[in-house]
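Here you get one chain, nothing else, as structure tokens; it is the form predicted alone.
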Amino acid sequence: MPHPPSPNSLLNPEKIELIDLAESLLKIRSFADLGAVWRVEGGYTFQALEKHDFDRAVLVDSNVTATVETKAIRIPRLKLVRGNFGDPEVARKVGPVDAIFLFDVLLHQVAPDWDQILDLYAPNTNVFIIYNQQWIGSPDTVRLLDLGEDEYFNNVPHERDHGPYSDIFTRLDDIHPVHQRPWRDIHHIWQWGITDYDLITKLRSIGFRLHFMRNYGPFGPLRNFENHAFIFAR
């Protein structure tokens, strides 16, 4: 039987690109990681510190799996924080950081959306260090689920049985039981499609200017998405 992939083999050399420019334009000495542990185990945050002289990190995440804690435990400058990064309460367990980390997140993110993520984590950050699938199937920031069943599907990289969108569309206001929340507002289904244009607009409104931006081509197949990485600073 085929061992599973290493967690470190999944790891995007762009988004480490991204890091490492992050690092050395803005001399960043902090960060937070959020969302950093499914199907990488914290690689991100991992990597960083292996690689840059940090002198601290917070990896946020509300499942902290065994294999990340046991490598964190061995690094000091590293905190663990467990929950949704969306609860104001875990923003404050972050505390100050220098730079935020947003990989492949931002699009999931509801009540609060994605721009209120942002304004939570602003007054604590002067750097946000963003990796994103942002749309480009129309001028404007889409809530996907508004597009219908059909066009969703169209829209996600999932197929109408995979793991929580089975039957998604039949019981979008029912509660679900772990996260004590309508099933339209988890955050494990693809959420949003967020422009460059309302992304760029929103920081700037919060006092935020871009310093970086680049265009990574298409995500996979789906033709209203595009792979697009970003650095903001103040």
Ligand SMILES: C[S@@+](CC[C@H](N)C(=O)[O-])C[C@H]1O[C@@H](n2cnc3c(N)ncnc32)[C@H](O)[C@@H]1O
The other form holds:
Amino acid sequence: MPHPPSPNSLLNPEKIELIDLAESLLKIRSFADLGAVWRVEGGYTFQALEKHDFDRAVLVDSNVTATVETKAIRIPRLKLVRGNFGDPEVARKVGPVDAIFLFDVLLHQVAPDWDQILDLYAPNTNVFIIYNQQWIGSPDTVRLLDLGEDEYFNNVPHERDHGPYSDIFTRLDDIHPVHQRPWRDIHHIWQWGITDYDLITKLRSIGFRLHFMRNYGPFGPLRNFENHAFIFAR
Ligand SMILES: C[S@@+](CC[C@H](N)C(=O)[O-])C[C@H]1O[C@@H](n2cnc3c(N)ncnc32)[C@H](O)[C@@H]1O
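Given the form predicted alone above, produce the structure of the same protein in the form predicted in complex with this ligand.
In what comes next, the whole complex appears, and the chain from above leads the way.
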């Protein structure tokens, strides 16, 4: 039987480059990687700690695996936080860090929404390093579920029968057993199409300037999303 790919082989060099660039440009000494686990098993945190001489790091996820836990225990400068990073108590546990990594997570955030997540972490950081599938399908940011079932599935990289997506439109208002909130508000599904304009405007409004931006082009076959990378700093 073929082996599954190792988590390190799934790391995206574009995100690694982004961390390297922020480290050298802005001299960051500490970071928190919010939503670090799925598929990559905290890989961006672990390789950043190996490569750079960071003083402190925090890895946060609602679904921490045994692999991540075992690795994290061996690294005294790394703090592992389990929970929803939209919860102010989780933000308090993260505490002050030079930089916040948001890699492929901003588009999943509802209640608090993506922009409120930025508000929550802004007081405790000077840098946001963001890699996100950005919306190019219309001039305004959209809540993807509002597009209706057919357009929703035309715009997300998941099939109707896949994991949390199966029958989602029939139970949007049911309470999810684990997250104790309506299915429409869980972070395991694609939630937002965020435009560059809205992201940059939001960060500017809370005191962060765009230092770096790169368009890495289409996200798979999706015509309305592109991978965009950003570094914002005070
Ligand atoms: C799409 S994966 C991205 C993983 C990694 N950052 C990357 O770039 O490959 C999203 C991860 O973030 C976690 N996540 C998303 N929203 C979260 C939230 N509000 N609180 C805690 N974990 C969250 C998920 O559990 C999952 O592990």
